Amino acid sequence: MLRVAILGCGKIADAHASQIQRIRGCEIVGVCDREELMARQLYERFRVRQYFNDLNKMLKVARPDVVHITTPPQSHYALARECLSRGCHVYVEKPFAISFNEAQDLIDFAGKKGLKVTVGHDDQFRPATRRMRELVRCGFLGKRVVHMESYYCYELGGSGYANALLSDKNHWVRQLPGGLLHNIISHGIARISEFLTTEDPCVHAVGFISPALKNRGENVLKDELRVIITEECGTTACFTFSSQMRPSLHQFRIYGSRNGLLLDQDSETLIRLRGERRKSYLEHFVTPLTLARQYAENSLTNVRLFLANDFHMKEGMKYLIQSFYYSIDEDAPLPIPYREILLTARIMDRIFEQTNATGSAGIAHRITRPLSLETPCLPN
């Protein structure tokens, strides 16, 4: 039995504990928040064992396998290297650390103490996504990735949290070197990170504050972000974060040298893209309905999952979670490898840099540390 502790007990922890608790062969040992109210409330909801409003407490009684951090990213890198300290594998949710160097730090610490850290990029492991990387896998696209394109969006709308961030310029968010961005982008980030096969891409960013954002009297926050991104084998991708686009996306193309394939998070769909075109009047009716048609498998897909009981909202999330705890059980290989939780975090320091310098939005900035990790290679 893999005995399971969560650290830090705000919205987030509340799908962490429902996830955990759908999966067999672990246990719910301990909840921990500074705020002891916080974290009863956890242990009264989801009926765990114990709750603490200490950390080192909770270490030494509770005795966790892992530990899942779900508190504020500022905190992610010394709360995780505790917990490692101490013995247990780690789960950090999003983003996994400040910087590059923090993230550096806590997988190289990590492997010295023969434990395993992870990520909560839960998205990329939703039931479509699951399917688009198996294609790639096959050969689908073909010989080479040459272009991405993510979107990730975010409605701030009137919902309280935008209220009291932009109402408190003490806000945690603001904190964070990159402000709400930096809290929301590394899902959007970490779709083409998966795919970058070169150590050294160039990176491209220009951020601004919305219009809307500043007829409420932000001046500071920005939230809106356009990156392009690219590498000397030529592969190109774009990452669009927004705040006012309508529809608000949160979509994922790629493009390779045979075929394409969109994926949908919004609609949990996978669409295959045809590279040939057909060479008459055809292709004007024929490609709408085979669009049509996949839309309509998609759909049966998705009922199915429903009423097998396997497709909840934070699916992804399960499915990243107990790929994690067979990674410590049995010594397997863990589900986001290590190179893309670094590139990711460099790719996302480039941003910052280029977002927050005065007249920098033109500079392109590239990644020159060289990542210790192989790259594994897209199918011939």
The other form holds:
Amino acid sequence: MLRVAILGCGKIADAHASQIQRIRGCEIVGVCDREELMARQLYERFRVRQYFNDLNKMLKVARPDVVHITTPPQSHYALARECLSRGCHVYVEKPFAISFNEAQDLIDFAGKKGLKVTVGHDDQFRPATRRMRELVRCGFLGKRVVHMESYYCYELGGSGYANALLSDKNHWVRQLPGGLLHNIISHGIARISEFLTTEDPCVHAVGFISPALKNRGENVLKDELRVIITEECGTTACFTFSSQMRPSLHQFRIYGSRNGLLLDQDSETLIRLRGERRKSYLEHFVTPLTLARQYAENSLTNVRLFLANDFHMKEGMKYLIQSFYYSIDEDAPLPIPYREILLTARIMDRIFEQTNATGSAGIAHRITRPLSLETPCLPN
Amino acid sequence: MSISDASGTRRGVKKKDLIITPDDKILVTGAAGFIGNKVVEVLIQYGFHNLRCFIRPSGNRARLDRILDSLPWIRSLEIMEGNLLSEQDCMAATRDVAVIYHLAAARGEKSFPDAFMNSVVTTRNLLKSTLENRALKRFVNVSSFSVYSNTRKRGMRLDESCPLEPHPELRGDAYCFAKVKQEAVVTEYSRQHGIPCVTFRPGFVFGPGNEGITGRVGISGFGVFLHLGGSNQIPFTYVDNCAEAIVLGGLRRGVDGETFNVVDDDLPTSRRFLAMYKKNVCRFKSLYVPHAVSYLLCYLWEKYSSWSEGQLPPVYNRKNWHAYWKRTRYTNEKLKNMLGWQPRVPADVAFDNYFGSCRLKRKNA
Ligand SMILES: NC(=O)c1ccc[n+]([C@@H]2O[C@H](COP(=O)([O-])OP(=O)(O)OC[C@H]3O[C@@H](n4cnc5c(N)ncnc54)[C@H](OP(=O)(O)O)[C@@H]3O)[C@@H](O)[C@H]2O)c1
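I have the form predicted on its own already, so could you send the form predicted together with its partner chain?
Up next: the whole complex, starting with the chain shown before.
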């Protein structure tokens, strides 16, 4: 029986507790939060063994094999290092750490200790995303990936979160190097990282404050981001984060040399885009029908998964946790390769270097070197 | 001598029955909220001007500013911005106060940890910060009807002696969980540290500022409005009436340790309310679901949710059905007998105001 502990008992810890309890062969042996009342409420609702308000005590008394770190990102590095140094494998919520250097250090440290770490990019393991990965693996896209588009939006609107964030100048999200963007975009960046092949691609980023947020008096937090990523080999990617565009998309499009795929996380659908065109008007008559058929098939797949009880809102998290535990138990490969975690951290560093450099002025209208056809790398 | 409100109406509380004088400092938390700003208004009408209104920076200050603008001669009203999650802010808020009206809480929050944090951790912080405060004469805790499970016989009368939900974690309702735990924290502090507390449990508080239809009447979101209340009485209390009850609870001598349910007189049935709403605000399609059917649906949802390990969250279950949709009668006898409270706004005027504000909200939407 794998002994599991949760550190940090806020909103996301609820999702962890409920998904861990769906997995056979493991048990939550302790939950911990500096605020004891928070630890106690999680303990009471999920009927776990013990609760603590001190990490050291939890590690000593509950003796977990794995610790899930579900605290604000600034604390991830120190807490993960502490757990690793005490012999625990670690699952860290996203973003893994607040910089590439921290991420690298944690991974190296885990390696030295013979332990494993992973990051909470659970969206990567939702049912449609897994189908997409399988198709890519089977060569559906063709010889290589040409271009990717990743949309990861967030409706800021008038939510309680938005109000709290905008009115509280000391909110922990504001203390992150990338502010609001830092707390949200890693899911969407990780989708791209998975299919990049180099370790240090060129990143060109523009971040700005939306007029809507400016009207609410905000002059620091950026809530709009456009990114272009390019690799020497010619693979490119665009990333969009927006708090204002509607629909608020969570989509990933990947185009290969032969075919493309369109993944929509909100409707949990995966559409195959044929590279070959049909003859003449047939493209107009037949293609919509084949697309309609694909959407209908997706819908049926979703219903089938629901009936089989495999379609929980946090199904991806269960899959990721289970794969991580399996990897620990059987010494199997990790569900998220370290290079993907590091590449995501590096791209995010590059993004924030540039968005922070433009200050709060909004879109920087600078003249940049025009794109050269021969060298796909953009100016940094 | 008795206290008069601004309209000159004599309110049934004599000065000798009060635990504080108008010069004593009063703290109102959640003062920018729907009920909180009415509490401030009523306190001012009662002649208590030495008020500290605690609000979050994100709070809707406009409501309080409106009160201040209409009463420019009141200088002693202080608006303090902060967060009750901060122990320092709590210390500053409770300094030298004689009465605390604690209305800040997480409402409409679906996440358990968020609801818990903003209702329970905040309340504990506030209580903790009062321990050093020798001037405190009363802590008024505003709870809610949602703490009752009401699994007794159909048609029974719900009063203050009814048991609280023993397993709020099974109700699938973050608000209920937080409110039950909030009461537990207050009881614990009151017992251990002798803090004089009074608890209020309002029913559904309605009025301009809260235009939604209570879930006790029915629920939308399934394509059509499902009318679940039928001939049940709905425990309405108009915001001004509720605020006045709460204010009296903080001032009257001899009620320490008491709990009061707050409902108005002449409570309409769910069916009558829905008819009035459709006539006065807007027409929409509704489908009546008999009680036996709604019970069965809640039962099935609960079973499926548990079998599927939460693929559908357990938001509908038998406990919730008992709490919200079972036929129940309500009483405000204790409120009238011990606090001398009477609804200051009669039901017909209250509903007129409410429907008027619903119409306005729809027009501006
Ligand atoms: N309305 C009803 O039908 C009803 C019925 C029964 C009981 N009650 C109880 O009555 C009380 C007042 O309710 P209401 O309807 O007036 O709700 P409301 O309008 O939401 O007011 C609650 C206030 O609490 C504030 N608050 C929340 N968390 C806080 C924190 N951490 N620190 C400081 N302030 C915080 C909120 O600030 P923001 O404005 O910044 O969000 C808000 O102004 C609550 O205890 C509620 O449970 C209400």
